[in-house]
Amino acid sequence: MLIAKISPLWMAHALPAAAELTIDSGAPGVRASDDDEQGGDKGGSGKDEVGLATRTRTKPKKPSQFKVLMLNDDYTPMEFVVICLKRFFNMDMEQATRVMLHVHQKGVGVCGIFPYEIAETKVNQVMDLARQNQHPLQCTLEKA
């Protein structure tokens, strides 16, 4: 939350009309109504008054998550799949072997869940390495 000390007259002219603004009227000497700013002082001295203004900020929305999927084929060696899982998905040997066996037995397996840009990058990295090594390994992504 942003808190700033500002004078009420400056506040009326400097903030855009669409800005959400609240004034802490519990502070001494704060004028909270439009009547006060136009000379209709209802109890304060009307000079050199300072108030606290707070502006609420909206929280950014979390990015959509995507599953990176590896597809089974009959030609890519299991060891190569384990290498890809270790290199691009930071899996240890045991976890990479478990995912590779799942892909081999079920036909498809989840390598990880990431925001779109990261998932897309990982898919491209796996596919590029497979092509460089002349393997038909397929990797894709879908919304989680």
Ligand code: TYC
The other form holds:
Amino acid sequence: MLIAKISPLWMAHALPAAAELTIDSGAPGVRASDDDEQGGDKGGSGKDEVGLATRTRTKPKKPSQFKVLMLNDDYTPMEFVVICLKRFFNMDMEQATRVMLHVHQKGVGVCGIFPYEIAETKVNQVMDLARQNQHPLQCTLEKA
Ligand code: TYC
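Show the other one: the form predicted together with this ligand, since we just had the form predicted alone.
Below: every chain and molecule of the assembly, starting with the one above.
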């Protein structure tokens, strides 16, 4: 008998409220595998017993945050970096210029902190525009 189907907990934040009470497989000694369908404990020794997972998560895990980083290079025009920061990170001229100059002087700078999928989208937007314009600008993400 299959006791519990395990939900990927990292998706918990994306579930509707009613689905947030998921059965957690984290209880020590509890294993759920396909073997359970065939009776699990084949030798009858009692060692491979399968228990009912009872721990529940009432509070969904917060989606983890990622920093979007801009890297310096010797060729991308300063104006282009400022355009990217304004367009994709909603900065005004002053903020964008400050961040661009920081990256120019220090080698790397933070454009913003976002949930993973948004951070990834912004990195792709910057990299795509840079590629289209044949600039070597690099943008990456890092766990915050
Ligand atoms: N160093 C570049 C130059 O002198 C400007 C630059 C700034 C490039 C920031 C990339 O992320 C960057 N033209």
